[in-house]
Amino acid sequence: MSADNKKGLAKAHEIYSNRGKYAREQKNQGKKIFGYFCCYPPIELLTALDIIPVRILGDMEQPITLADNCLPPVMCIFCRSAFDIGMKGQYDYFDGFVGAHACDGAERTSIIWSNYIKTPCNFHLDIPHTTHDAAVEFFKEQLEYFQKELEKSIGREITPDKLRSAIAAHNHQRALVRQIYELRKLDPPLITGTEMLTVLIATMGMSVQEGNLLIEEVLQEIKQRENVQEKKSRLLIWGSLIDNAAFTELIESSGLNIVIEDTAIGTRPYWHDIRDTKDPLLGIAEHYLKEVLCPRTFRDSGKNYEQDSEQRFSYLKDFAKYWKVDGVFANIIRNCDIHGYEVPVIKDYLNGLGIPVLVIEQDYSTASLESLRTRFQAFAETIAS
């Protein structure tokens, strides 16, 4: 059965597990396909020229064979594994590539793609790093010179008219996720971490509207379920993406219930909406700098470590108290900078806290998960005690 004939999650599970079969359908209808890398291009400038943004993912279930070719082994081997599967021709359905400054991995990869892999339109967004005026102004100069090349390459112009639009229904489906969210507050979850997964990479992989008309399905039956879990103990996953259901399936059949992710398959995107100003490239600009709380931006930090910690981590308090977390999971993909040199202060900041944290590099490959088993369990086994 396609996914046109199932709706809500099995919808979503249908398309997770077919993101290319379900593109070429949308390209084969005529619409254009843009992959993007990471979570920084602003979508919201595709959308409003009738593309459709696709989340581009790497694959655990695949050794890297090409990409080392380019790129060197000692860097984060998600970029690596996002980049040879491109190169093994399973994004060859792109009308355009949307790379950005996300991280050096991610700069890299974005450069090495466009002289490689050949989609016929690239585009490379010099992201800053830092929230300060100068910053946001510059990444609005960026975004001015993008919305001119887009416009060039599919020969249509973006109307304010239909920035406004696009923004408001990436804002409707951020406030959609978050309902989702509202609803694993309870305890157990109504909705697992494996299906809110499969949820979210789903709609990265069709236009907006149809994204939203999927959540919304999701919405109806899962207010409609009964418990679908048993109570375990409580996680909250930071750190690198999780992009594969293998992975979340691990972690709770050991013992415990993913509440909520502070990742960029997770909260990250969605959290916060893109606010209405005169320009709207200027809200785009301060939202992707300011809201979206990914470790690659440096932020203004406090006087000494304790009050620089609760200044950057205090968000991560919240969740924790909101979703009534008995445990954070750090996941660092191995040769992920950025994100595993913060897990000295993050794992400092929580503890002080008295949440226990876990903290486990692992290899982005679907043959080491089960080797990680026990230490999820024995992890669920503590903090349920």
The other form holds:
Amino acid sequence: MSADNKKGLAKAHEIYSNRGKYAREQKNQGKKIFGYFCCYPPIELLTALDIIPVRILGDMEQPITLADNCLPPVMCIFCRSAFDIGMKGQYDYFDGFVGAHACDGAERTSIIWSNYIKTPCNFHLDIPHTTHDAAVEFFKEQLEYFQKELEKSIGREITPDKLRSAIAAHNHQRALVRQIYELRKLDPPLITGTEMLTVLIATMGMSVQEGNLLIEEVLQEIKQRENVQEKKSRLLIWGSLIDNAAFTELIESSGLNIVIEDTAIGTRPYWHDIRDTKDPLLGIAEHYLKEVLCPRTFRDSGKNYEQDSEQRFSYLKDFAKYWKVDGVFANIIRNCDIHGYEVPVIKDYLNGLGIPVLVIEQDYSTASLESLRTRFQAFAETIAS
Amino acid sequence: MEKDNSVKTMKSAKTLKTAREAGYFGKKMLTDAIKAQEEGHPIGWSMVSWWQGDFIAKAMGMHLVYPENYGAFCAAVRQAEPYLEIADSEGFPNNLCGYARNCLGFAKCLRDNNYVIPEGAPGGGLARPVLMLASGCACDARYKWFQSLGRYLNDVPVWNLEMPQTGVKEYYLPGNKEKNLRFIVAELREFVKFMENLLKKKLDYDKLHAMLDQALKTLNLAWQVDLLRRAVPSPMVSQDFWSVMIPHFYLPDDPEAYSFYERVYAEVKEKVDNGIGAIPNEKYRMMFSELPPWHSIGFFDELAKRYGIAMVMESWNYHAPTPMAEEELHGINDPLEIIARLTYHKWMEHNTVAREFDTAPGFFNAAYLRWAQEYKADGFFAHPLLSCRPATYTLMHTRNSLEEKLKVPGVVVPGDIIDLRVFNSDEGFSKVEAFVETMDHYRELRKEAGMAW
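Moving from the form predicted alone to the form predicted in complex with the partner chain:
Okay, now the whole complex, with that chain kicking things off.
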């Protein structure tokens, strides 16, 4: 049965399981498909040109083979995996590729990608590291270049109205995702972490309009639910992204309910709306630089360690409070420096709030997942007691 | 701090007399900072920023020390391990940058000793800073590391310098270079404001200008030494460079560094004029990339002895840039803009080669395509580093590009800048032994293709 014949969670699962097939079907219908790295390229610009933005992910189930010739094994395994499946032709439906200087791994992979995997349009978006006014201005200028390259590639201009309408559609999607998060405040939550992951990944391969319809169906479906899962300790996931449901299933079958994720496939792309500014690109630049809270962006340090931690992580305190979090899983994909440096800092901060933290560095492979089960079970038992 | 370890390490004899004298500058940076602190001067811990922030801080009377360099120093004297172990025990992942872990371990010891440098710290240790000057250029560790140091240096602010890392194609978009430069200058102005507020004094622009003039002279001379190294046989090898680089990389504004480079130039020139090679039996000319195993630089002496391999050029990011074209600086008197142009030029100057060879990125990669021809390289020695990953992300791609576009093959020998346990010299020798035949084969291929070397 194709995704068209399904609705809500079943449809999300179908698309999540067959991202390439779904994207190819869209392409066969005459749609343009662009791949993009991480949650920093503003997909609103793609939507404004009726391009479907497909988030580039890796595949925890596939061994890395072809990437070894181009990226060293010491590199972030997620980036290597994404590049590997790109080299294997699994993203051969891209009409364009948008790389981004999100972190070192994403930046170098994006640039190296352009050498080996050719697409009709290719743009590398440089992203500043700070949130100063000059950085916002610089980022906005880079977005202007990005916009021009897209327009050249598609042969149409993005009018301010078109861009505003794309921003509105994506803001609507952000609001819908936040509505699902609201339903996870309940105990037990009305949607599992695994279901949430499949919904988010599915929408990251669809047009924003289709994605919004899907989320509305999901919302309608889960609101009807009663006690879809048993009460368990409530877990917040912080850190590197998780893009495979096998991982969340393992966690949730180890005595934990995932209630919120501060990751790049979680709250980060959805938590804040893009402001309506006179120049829409300014609103976009400010949003992506200031409000996507990945630790890759340096925010000016506070007066001391405590104040600095508070400035950078107080939103986690709110998540913990309102989602009644019992414990935090700090997920580090091995060799992810951006999150790796934060480990003792985030532990200091969360432990200071009385929240236990489980830190696991993992190898982004489903083959090595099962060995983590006992650690999650032990953590669940610890926080339950 | 002393720790016996059974891992085999190798010290290099170095071929230049001046290279053997260069250790003075590393020690000078550390001892000057300690003395300055005793005299009440402010100390800054700084990342290498390709001269973007250094002169401004120094012109305001701040003494800079470089924790990255300190990491290399601790590794070279084989005293990094205890600090690495402390960082591990503090919960930092053990695959983070080795320099960072060394510094995190040292900073914890410093805090635990009430900010008095613990006795026996290698090289006298790092004096307590009032500022940590981070850089977003090259790798994330270089601001994340300083951010995480807040655990031990509680009230020391971090400033992060901005440097755009534009792609090759994007660099050539109309007006983009000027926009990049404008951004750097705007951020430098913010940095000056921040420093004036921190130190409660105004920046002396005349002093900054004078330091910059001196620095440009030193960098120019360092670049001229690089030009001499094109000679066959090679008058100077990487084992020398790793010592000689310290003055131009960290202290180009210091007149003593310039005088030192005059002596380096004279020594290398004399060897070129007399056809004297750095190694007596040069048979193969190789380029090296990235940072070396500081604890085992002698490995390259052994490669020279066993196989006649001269490492004729090395890691792009530690070299002085080619001097900027006159039109680049024409009519520009603002020292902040000159600094911005210098650093940006260093990072972007090889985009022309990248475009010519249709490869990217320009930084970390394209320089080797230029150098392979200019330095008549037979091979490329890629040294992926377990704990300095971002510098090595492009290595395999560079190896592929050199082989595909210039018929220069590469060999990959993994290791680490600090961790002795990761570098297996025996395995390295085996790989290179086999690789020598590959270089012979590719020489024939280049000859058949009518290439010049």
